[in-house]
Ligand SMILES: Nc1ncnc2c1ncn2[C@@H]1O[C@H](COP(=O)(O)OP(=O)(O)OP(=O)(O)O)[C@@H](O)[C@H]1O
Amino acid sequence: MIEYRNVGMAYEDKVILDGINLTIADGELFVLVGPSGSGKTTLLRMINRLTEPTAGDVYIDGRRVKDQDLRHLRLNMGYVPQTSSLFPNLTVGDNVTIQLEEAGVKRRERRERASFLLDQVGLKGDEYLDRRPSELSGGQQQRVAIARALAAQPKLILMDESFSALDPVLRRQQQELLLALHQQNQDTVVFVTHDMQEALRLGDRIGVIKDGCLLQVGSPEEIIQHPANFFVADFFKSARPRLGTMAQLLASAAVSRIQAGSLPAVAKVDELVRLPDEAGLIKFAYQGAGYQITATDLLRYLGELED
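Coordinates for the sequence given above, by itself, in the form predicted in complex with this ligand:
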């Protein structure tokens, strides 16, 4: 379990994070989402102590990270930084298994493991193992960094905008890989993104951060149905260009026709997120006809839309 207790961060007199209280449970895929400069990376890096808070403390399993042996702390978690962090003088294979080398795993076994992990992130092991990072594109380097974070099968993985450099198809594949591995390994993942749609797709729970304050923490359903304030609602709406049209939604199997009666009329998909009743059912009128969809189905539909 990861706990932030009254965590704050200031650089000189500039406050970056303020009064952060947050608990992330074991086995959770927790997504931290917020605009650029809101403090996501700073908050994430407090877990592996790349950043030390200027107020409060971060605890893992009840122990302050500050009091833990730094090497041990970092060896027990995977970390995919926001910007490429591969060692330029090491091959791709050696980059992937650097933690295993420290743990004393033999070279042959390391190569096998590296090859397997590279395959998993969509890079052919045989082809990439002996290349240097400088011979890879940005997105390929990012995938090597993901493979490296998975190499030691850590129970905790920190990922900072890990899929942002990938094209939509690859991004989707990596999201699915992450979800599958997470299900299989029951590990804890803290995933940072500025993309609300990605947050909705991945998160068991989502924390929305703005200007160094956590505005809301909740399940995707809670955040969509009961945005804590205007910013959260608006931030979700900013994903609207990718929410698709009413015509597309109505063509999906999730929607059924009902009597029009006196249903609230809507013009756009994002208006639906305010309408669920207590049973999670959304009933609405569009161009004179009545429809219904469950909030869960709407969420699933939105999550499955292509970028």
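Just so we're on the same page, rigid core means the largest C-alpha set that superposes within 1.5 Å between forms. Because the structure is predicted, anything quoted here is derived from the model rather than measured. Residue numbers count along the first chain shown, from 1. First, how it differs from the form predicted on its own.
The two forms, fitted on the rigid core, differ between the two forms by less than 2 Å at the CA of residue 201. After superposition on the rigid core, the Cα atom of residue 56 is displaced by less than 2 Å between the two forms. Once both forms are fitted on their rigid core, the CA atom of residue 29 lies less than 2 Å apart between the two forms.
Could you please show the structure of the form predicted on its own, as a counterpart to the form predicted in complex with this ligand just displayed?
Lone chain follows.
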């Protein structure tokens, strides 16, 4: 668990972050979103001590990060920056396992781990292990960077605008990869973005930051349906997806069939946004058949219609 306790950051007379209190649960994919210069990257970089707060403290599992050995701290978390930052003089395999080499893992074990991880991110290990970064596309390089972040099997992965330099098609592919890996590995991910649609698509919960202040923390559906103030509502206004048709929705993998029973009948997709129960589950009837979908999956599906 990550905790920010009254965290602040100031450079001379400029306030970057002001009184941030935030808890991120184990196994959560938490997204920090806000305009450029809002302080979200600064907040992220405090976790791995690339930036030190000038007020308050950051804790991981109850221990202040500033009290922990810096090398050990960073070896136990993954970090994926905006650009892949691969070492051009190293092979793909050596890039993936550079942390393991520093930890003293033998070369044979490192190559086996690199091959496994490359397979996991959709790059065949036997084909890519001995290539150089210059032989890869931008999307492939970013997949290698994700594999590198997973190499030491960290419980925590930090991602700072990791997909923002990619074109829309590659960006969508990387988002799909991240969601699949997160579901598989159940690690904690803190993801920074300025893209509202990306935040809604990826986040289990979202923290909205503006001018160094944390304005709202909530699930994607809470952010959309119950914005804390005008800024949050206006910021996400352009991210509200068009709704599409019921036929399109029911043809997607996001919806499952259930007994119709006494479920509320709907005729259009926009009627579903009023139906989530306390657990975020939407159950409804359409043309006599019963269906269900989670509110989060509905938002993610609708977000895909925008691309």
